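Listed next as structure tokens is one chain, alone, in the form predicted alone.
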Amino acid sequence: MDLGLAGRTVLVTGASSGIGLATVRYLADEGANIVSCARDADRLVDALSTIVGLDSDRVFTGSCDVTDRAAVETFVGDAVGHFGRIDGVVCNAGRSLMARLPDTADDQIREEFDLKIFGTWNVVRAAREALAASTAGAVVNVNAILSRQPEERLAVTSAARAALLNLTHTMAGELAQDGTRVNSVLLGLIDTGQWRRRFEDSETDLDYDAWSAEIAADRGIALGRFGRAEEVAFHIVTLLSPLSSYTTGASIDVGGGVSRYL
């Protein structure tokens, strides 16, 4: 099915590993133009390289931090410029805090508002001049189903990530009257960089999959495994599409039946 992305240029936070590689990798194939930054910007560049059919004049990269305003409007303003436009963005870059409420400080629980608010934010504003010049424009938010349904493991992390659904909704409402449409994904437990460090960390003598597969059963995921990376990206590409014309404000969950919020 052609997505109608061939073309357009996306731009994508996180995009180094994980999710917001995998989305890029959707992208090559749909044919669109890529925006990326990161703070380690050599990283992002050899995880960009590994991508077949993906051309360096369809790239354009950078160093940003994207809860520093200042520095996202200049890349922003630097890849309008390489490109002439910007029709979608995914703001994937994110983290979670595996800490209980009394084990989190003061600046870990700042850190984690900051780079949820602010480094979804700042990049949505930076980019509306150009996304509603777009006859597609489409902002896809990267979140997780914790936003409705917290865990004490989670407690912050949890916290910010309801916020940040709250304001993806608001957005939704206020960019709609530029044409552009806001739209949130929403994670359960995903096989990403930051489990594979865990597993690691755990001492475990089960193998990957076993020890996963426990830690599926013990958060009641239905399908009772974690989901691939790859299984997200295609959600999230799907509603950058103008395919998707008449959705915005939406959530799509995709945590393998671990939601239990009506």
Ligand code: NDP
The other form holds:
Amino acid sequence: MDLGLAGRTVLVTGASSGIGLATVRYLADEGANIVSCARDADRLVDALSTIVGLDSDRVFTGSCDVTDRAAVETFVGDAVGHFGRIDGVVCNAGRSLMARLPDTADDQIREEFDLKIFGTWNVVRAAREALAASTAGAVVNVNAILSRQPEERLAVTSAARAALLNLTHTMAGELAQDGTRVNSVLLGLIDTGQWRRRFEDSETDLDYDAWSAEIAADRGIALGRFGRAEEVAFHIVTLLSPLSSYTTGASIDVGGGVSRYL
Ligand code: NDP
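Show the form predicted in complex with the named molecule, please, the one above being the form predicted alone.
Starting with the chain above, the whole complex follows.
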């Protein structure tokens, strides 16, 4: 199936590993041009250079912290200057904070809301005009099932994700007047750098597969395993596609059956 993304330009924040990188792999196959930023630009360039068939003239990268509004505006402005357009935005950059509320410092709470809210809004706001000029403007916010199903061990992250889900609905309404669609993917536990880092810090005697299977069982994941980055990327790319032209304000669960809500 032709997803209608060939020749379009898509900005994916945080594509140096995990879900962002898997999304760029799909987009590269579809013939899209790629714009991406991360704080460590060298690691980003190295990661994107592993994608077979993605020539450097189809890629624009830079170092940029998505919580820094001025830096995001400069980066997005430069990207629009380079390709002349942005048709899609994937707000993916981020991480989560594994901590219970009493163990979380005030600065960590502020940082978490900063990352989830401004790390998304800074990017969408900077790209808004370019998206409005596209015939297929679309935003996908990478969020989590925690936004609807909070966990005590991820207390502040859950609250910040709920705020982002709420805001995504508002954005979908606001940007509809520009012809831009805004949707979310809500993730469960996905095997990426985040979980590999937690495994390394865990001091477990288990290997990674056994360790992650134990967590999957503990969390009650119906499919009994973590998800793979490409299983998320598929949905992101589908939501970006102009074939999804009547879908906005929606969220797709990608959690292997971990959600308990209807
Ligand atoms: P990874 O750690 O594999 O990748 C994160 C990417 O984001 C990296 O490219 C990183 O690069 C970049 N990044 C992080 N912070 C910033 C920042 N402030 N500004 C710019 N870039 C940044 O993570 P995942 O692929 O697992 O996660 C992708 C998204 O999915 C995140 O928002 C995460 O919170 C969310 N998510 C993931 C889940 C999972 O189980 N994996 C579950 C639920 C949500 P650099 O460090 O160089 O900046």
